[in-house]
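First, one chain by itself in structure tokens, the form predicted alone.
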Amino acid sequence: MSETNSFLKEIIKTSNDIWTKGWAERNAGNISVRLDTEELHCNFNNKSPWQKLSRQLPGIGGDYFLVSGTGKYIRNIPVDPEASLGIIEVDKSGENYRTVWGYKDGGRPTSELAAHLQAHSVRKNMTNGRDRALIHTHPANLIALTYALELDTCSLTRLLWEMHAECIVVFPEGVEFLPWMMAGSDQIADATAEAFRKRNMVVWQYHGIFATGDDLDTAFGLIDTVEKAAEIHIKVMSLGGCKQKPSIDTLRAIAANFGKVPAPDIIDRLV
């Protein structure tokens, strides 16, 4: 597999951006991309045995995914892609997967594979196949908010929309907030997939964020915008608290100006 493959070039750039931002300490964070089969002009001669998925996912049956490896450092993806990444194939039934490239020296896909694949299945269906990329990272300012504040989906989204006027344009769907669950569990994978039916971002309390998009740049940009808004909130509070902020009517007007429709289940609850 050559590093000139477009999907490898994209994930190498994104992994470097994530590391530079400080969102992936040690082996934190993971990335996956559903690949266009037309991009796969290679013979896979190193196929692993089939392994059973924890949930049957017929919606992604026959699909291939580029997935970061468990225990691997995102900052090392550009150094040795074949050690830090792998391509997995899901069988036609959506019951099993196998590695067809990468994870050299005995590596495996991320421990959050269930969350990634379930999310991909949902987003493929919800977007008619447009969404292909998924990023999970640990942005510090956003995580800090989940410790400092009592949050739910509505209150977190409102805070972020109010802290940066462009937020309601960038993510009018809002941000889903999930109370703490064990990472790597089927419970959090199921909850994350369900959240992606309405949102394109999901925050895990005390842990981090998942974002999806049609490519890695889009998913990265969503996280970058949310983290900037969280940072602004923390700085505002350090200056003595918020003295003024855009009204709900102003937020609605901003969204309308850009042809965006804020999530009704959020905006209609705000007064």
Contents of the next structure:
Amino acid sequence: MSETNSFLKEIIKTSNDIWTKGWAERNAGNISVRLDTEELHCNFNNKSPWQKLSRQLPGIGGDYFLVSGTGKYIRNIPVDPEASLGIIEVDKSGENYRTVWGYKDGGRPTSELAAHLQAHSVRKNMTNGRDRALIHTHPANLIALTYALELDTCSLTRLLWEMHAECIVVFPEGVEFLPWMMAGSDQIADATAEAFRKRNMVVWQYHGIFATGDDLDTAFGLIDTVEKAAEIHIKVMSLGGCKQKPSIDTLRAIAANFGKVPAPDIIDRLV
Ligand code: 13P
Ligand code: ZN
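Take the protein just shown as the form predicted alone and give its structure as the form predicted in complex with 1,3-dihydroxyacetonephosphate.
Below is the whole assembly, all chains and molecules, this chain first.
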């Protein structure tokens, strides 16, 4: 596997960006990309034994994924991609997976593999195969909001839409808020995948965010926008709070101006 390979180039750039942003302390965060099999020109001759997935995922049967390794540091992906990353193959039935490349020092996929693969299965289906990328990170301002405020999907989305006039254009689908659940559990994987039926971002209380898109740049851009809005909120509060903000009608008008339709299950509940 050569680093000139387009998907390795893309994940190396995104890893650098995530580290530079400060969203991935230590081994925080994980990344996965559903690969275009046409791009996989290599012979994989070091395959691991098959391992059972916690849920059967026939929708991604036969697919290959580039997945960051558990315990690996995102900032080290550019330094040593073959140790920090792996490529896994899901069998045709969607019941098992095996590693076909990477994790060279005996590593294995992220502890959030269930959330990634279940979310990929949902997004592949919902977007007719368009969405291929998923990023999970720990951005500080957004996490801080989940401590300081009592949030649900509506109130969090509203706050973020209000805190920068472009937000409703970038994520009209809103952001799903999930109350704390154990990281790496099937419970959080199931809830995250379910949330991706409606949204392309899911916030985990006290923990971080998951975002999806057609490529890593798109998923990165969504998190960047949410984190900027969270940062503006904190700055506004430190300046004494909001003296004014866009009304719900103004938010609707901005979305309409850019041909976007805000999630009805959120905007219709805001007054
Ligand atoms: P991994 O090192 O297993 O990818 O876990 C990092 C993380 O952020 C868990 O939520
Ligand atoms: Zn995490």
